[in-house]
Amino acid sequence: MFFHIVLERNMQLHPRFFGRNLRENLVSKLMKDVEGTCSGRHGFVVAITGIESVGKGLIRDGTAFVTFPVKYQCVVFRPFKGEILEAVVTLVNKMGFFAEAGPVQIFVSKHLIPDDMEFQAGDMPNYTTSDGSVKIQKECEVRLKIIGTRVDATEIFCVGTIKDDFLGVINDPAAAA
């Protein structure tokens, strides 16, 4: 799920960036440092949408760097247990498959795949229904439900299922070709 929140960060800036473009340099450094990162508490920072305030700089002892407290608005992505997501399958093996929904990697165990789907080994491993009408393979899109999350300091891992109503393959580019 996406949230729009306010965060704070102390930014260190070298004196060569001081001058008339100080604020622009601070904002560009903030975007470069923060966008695309993950904090276990808030989730993945997708984009910075605005700067609320830039505090007064504090000169660091022993160095020429100055620390500025910056308060900014951003969009974050944090998956929750029970959430339904659409993801792209990245890897299929006999244990299940991995899929990605944006920056989050989700594992779906073979026990959480419908019973009528069998693993097929070969040059393009996949899970196929007994009648061959549905095939889960690399690059296909699936709708899945998150049944568990594990949050580390810099990463979020999820376990999902497609063993429920209205879940499973939603788009298979190999079938269209």
The other form holds:
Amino acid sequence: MFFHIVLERNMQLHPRFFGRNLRENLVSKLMKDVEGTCSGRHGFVVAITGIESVGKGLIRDGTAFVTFPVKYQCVVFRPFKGEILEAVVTLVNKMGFFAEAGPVQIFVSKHLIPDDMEFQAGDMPNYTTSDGSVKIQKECEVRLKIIGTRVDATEIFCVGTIKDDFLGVINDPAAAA
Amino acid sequence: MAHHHSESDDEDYSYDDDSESEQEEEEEEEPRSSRKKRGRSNPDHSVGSARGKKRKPSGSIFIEDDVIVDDDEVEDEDDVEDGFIEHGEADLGDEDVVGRRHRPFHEPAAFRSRVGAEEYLDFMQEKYSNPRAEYDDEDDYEDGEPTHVDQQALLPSVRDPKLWMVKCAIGREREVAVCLMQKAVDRGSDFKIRSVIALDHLQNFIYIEADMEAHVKEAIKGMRNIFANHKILLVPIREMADVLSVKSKTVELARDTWVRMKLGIYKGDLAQVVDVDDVRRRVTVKLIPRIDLQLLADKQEGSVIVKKKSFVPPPRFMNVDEARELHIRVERRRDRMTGDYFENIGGLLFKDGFLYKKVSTKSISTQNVTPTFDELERFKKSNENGEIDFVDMSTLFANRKKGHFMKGDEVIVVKGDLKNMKGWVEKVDEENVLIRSEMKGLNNPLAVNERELCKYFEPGNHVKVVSGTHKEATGMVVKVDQHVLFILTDTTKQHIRVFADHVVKSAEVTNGVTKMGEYELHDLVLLSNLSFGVIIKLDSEAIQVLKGIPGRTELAIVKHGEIKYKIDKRINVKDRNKNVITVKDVVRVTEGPSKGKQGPVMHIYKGVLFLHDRHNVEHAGFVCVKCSSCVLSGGSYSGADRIVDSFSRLGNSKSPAPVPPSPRRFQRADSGYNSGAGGRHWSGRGGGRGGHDLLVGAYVKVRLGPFKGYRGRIVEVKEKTVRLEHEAKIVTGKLNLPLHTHLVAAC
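Target state, the form predicted in complex with the partner chain; input state, the form predicted on its own:
Now the full complex is given, and it begins with the chain already shown.
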């Protein structure tokens, strides 16, 4: 789920960036540092929307770097257990399939795919029902439920299921085409 | 009445006088012969009666020393008897207490008739009103249990029968003991030996307890399995107690237990016990046969000389029809014991495809036998019976080591009335586990037997495997199937099946086994057949290696012995556009089956690159390509890949264009800036100026000279000298040394 929160970070800046453009440099550095990263607690930082405040800089002893505490607003994305998401299938193999919902990758294991869907290897590996009505292959959109998340220091990985009601393929561009 | 009593007493008395001796003898013999038999054999008159006559019908009638007579006491009777009477009651009581524990009251009826009602009552009162009762468990140690001193008193002395060691046929010790026992029953009085002991752990010998060697010799006369011509050894008194001390635990072999074979072609194979023969120490086990039908057929025809089997045939169920086709003689026999039909092929018994073999107890191992899933499945397969599933599981759990529940574990009841009830473990006792459940109406905590419980996990739990083949693997539970869990491992994204008992809830995320022996995960290694590859998976059994064949993904599963050594060379290669690639550079594949993949280079060897693509889920993300089919994709991965401003890119580029020194300074500062708190990862390679870009950037250690032992990164290379940036100080030392001999590449 997406959240808009305020985070704080201590940015270190080299004196070469001091001067007129100090604040701009600081902001651009912040963006480069933070956007696209993921923390276990907040999830993926998608984008910084604004700077709330920049505190007073403190010169570090021994080096010439200066530390600024910066408070900023950003949009984060964090998946939760039990959440229902739409995702795009990226890889299908005999263990299950991988789908991506934004920055997070979700794995749906074979055991959590309805039993009537069988894996079919081939040029485009896919999962199909016995009557061929529903097909899960690459670039499909599926609705899935997250049953567990594992949070590393820098990554979040989820395991999902489509074995419940109202879950499964929403839209299959390949089939439609 | 009393008078009458006394008369009867007298009568009894006198009566008892005579019978007492007889009784006495019997009772004397009793303890001894009880070891052999509880017989009514005629005791040794000469000895017994002699003793008996000396007995005085005094207050000793109240004393049970007949019954509790121990070996040493009997011998010293004449002296001790008086001693008994002279001593005060307290001591006697003591002795009694001790004695009673050792030798329970054998013949209450006889005693009663002997003594007479009143005396009997008195005696009973005395016995049971004793405040220092032996039945009271809360007594002090000295009263409650036989003390060390009491035990010492029971040790054999010189006047006790001696222990003789006799040699017999190997494997026949028990048989001999039983034979001697039978002989004693038959012969009765002639038999002068007291007992025979056959120990499990001592082969070839039995112990005979007797007074004289002549007795022993006579007893063993005519016994086929005893080597009479061998010397009969006497066991010293000090060692007599040790003979009977048991050190090892006897393992009980029951039917349907799982064992593993220790010897022969079936070594290491799982087997199930079908029948146990204790006397001969043999068990019948059920195995998956490893039969080479062709060889059998040839053998039967007599055409092939049976040579020593150089290879072990794979386990396969025996198909009788197949055997018949090859003209092997198959006999259908009925086993007398069980009544089942067996197929006899070449002397081996088969049924339902399994091989039933009789082996000695020594050649199977019963400890720590945990069958793996595959083995279990194979055993079940031929039966096709769904019920066996549960039976097997329960036998497995019988063997499982106890006490693996911890406080806080979530458990579910699997057997009994409370089946399917979930709860949390509060306390673990030896057999019972106290659980707390959420159900209202149940008194918490509940005591449940350990065997009825099973750990409970829900899909989505993050767990860690703590025992079994997948030890140290972490992952997420995907599916729960009674005792079996399907887990998706974190590292390899594969499904593994484990028992719920082997797993604990954990937030830990490990790479599984990362180090096995000297090899770590993701190491580049050289295999025995001169091919090389990257380790992508480490197991307790085998190592999975992605081979270094560009274009094809070839996996090899090898054992530790097949790996020669780790390859750890610093090599640079050139990519498609003649850019220099080193380890940790990000490259992109432009042609071939892995086209489009991108990632940092982990290893380089013989023109082949191994890069690690995070999005690739196969083979731990490793891709093997030729260096000519990829391009450098800017930015080194060593800690600074996110910052793509001009400075770092300049500094990190590998183009050999001459770069003025100042950016180098900047770039070095830059890398400090870039990595921030990252430490001293100097991402700069100083550009590729001058020749020898091979060495520039390499982390080396000096071998000779005044700077020996120093480690540092090479900053600049001239013809003969190398400028080394030393770790501790940023002072560069000039080393006037021929390069190759004095620098050792360190990692």
